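The chain below stands alone and is given as structure tokens, in the form predicted on its own.
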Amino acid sequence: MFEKINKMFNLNENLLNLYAKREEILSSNIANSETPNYKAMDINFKDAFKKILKQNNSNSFKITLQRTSENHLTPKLQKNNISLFSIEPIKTKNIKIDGNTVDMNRERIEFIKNTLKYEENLIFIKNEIKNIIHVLKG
């Protein structure tokens, strides 16, 4: 059960740090709208949520061993170190005079995007813990 709770958990974590990293990103690309030669950067959305899920599956699977014994090895635990996102540079076709590529629009657009996903993932969670609380009292 508690596997079931954590799995759900760290789904979560990683799409609220993938939300977090893009606001700050387009907060940036806000930021530096008239700084000259500021190139817009944005992370593939897509590509990290579909990292974010593989990893997520992959440790579903894992089978954890009881050590019984002091004469069992210790399991050495490696931390994944895998970058679940990268930030690339947004490829357009509207560049400024100055060699700036903000589009205001778009960055706007995608600010309030991102925190209504990132505002519906904490209230999903805060939901599943109610019901989680509901189901333990019973």
The other form holds:
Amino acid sequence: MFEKINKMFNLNENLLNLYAKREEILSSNIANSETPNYKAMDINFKDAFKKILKQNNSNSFKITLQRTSENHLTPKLQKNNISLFSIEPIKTKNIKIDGNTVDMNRERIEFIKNTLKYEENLIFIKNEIKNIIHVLKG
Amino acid sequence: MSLFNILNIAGSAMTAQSEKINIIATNLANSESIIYKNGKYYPYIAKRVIFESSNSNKTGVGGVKIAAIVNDKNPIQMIYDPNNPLSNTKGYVLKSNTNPITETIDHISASRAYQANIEVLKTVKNMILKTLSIGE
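May I ask for the structure of the form predicted in complex with its partner chain now, the form predicted on its own having been displayed?
Zooming out: every chain and molecule, the one shown earlier first.
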């Protein structure tokens, strides 16, 4: 049963992680808006989401454990590691004289969008928890 | 947790920008200053702050730090003022290369960047609080 509940939250959990990571990248772009030679970064959302969906569809749900001794067993690691999102520099023609490619307008808007999506996901999770509690209470 | 890391990133940017504003204030305040060094008088040379991205990991995501504070390369002004006790034999006085217009513009852009980072901080704080209230 708990496995099923786990799976229910799996997609939203991974999405929250993705949005949080993207928020970090966007805030880094805003922070470095005046740094010479800084290249604005972003996550390729399409690829990252595909990765998440792939992991979500594969049934095996594994937790990696730290090995502190040679005698510990090694679990078979899955290939797709969610934490490795591909972070790439944005392709843009808008390059400042000092080599900086941050476009403040874009960054601010993406930041707000990303925040709203994160909060939207939180509400989905909250509603799922509510549903579970309804079922449990009967 | 990456949300807490954002606080560090925005915080580092705020530190860097306020240091820049600090240097700008120094430049403006000292635009008429004379520095006495090794028995000679020199005009004040404007300072410039150079930012650098402080990415600890390979991804290039990270905060800002101040790489260096360098002297402005603008030429020093020479003004003809023979009555000034600091003038040289030809009657010229060296004056600081501080440009009030550049400083003012830099100040506006630095304070705007500071404000943008404060907005980031506010938003992220709200996000963390909302995340903590899951399941209530």
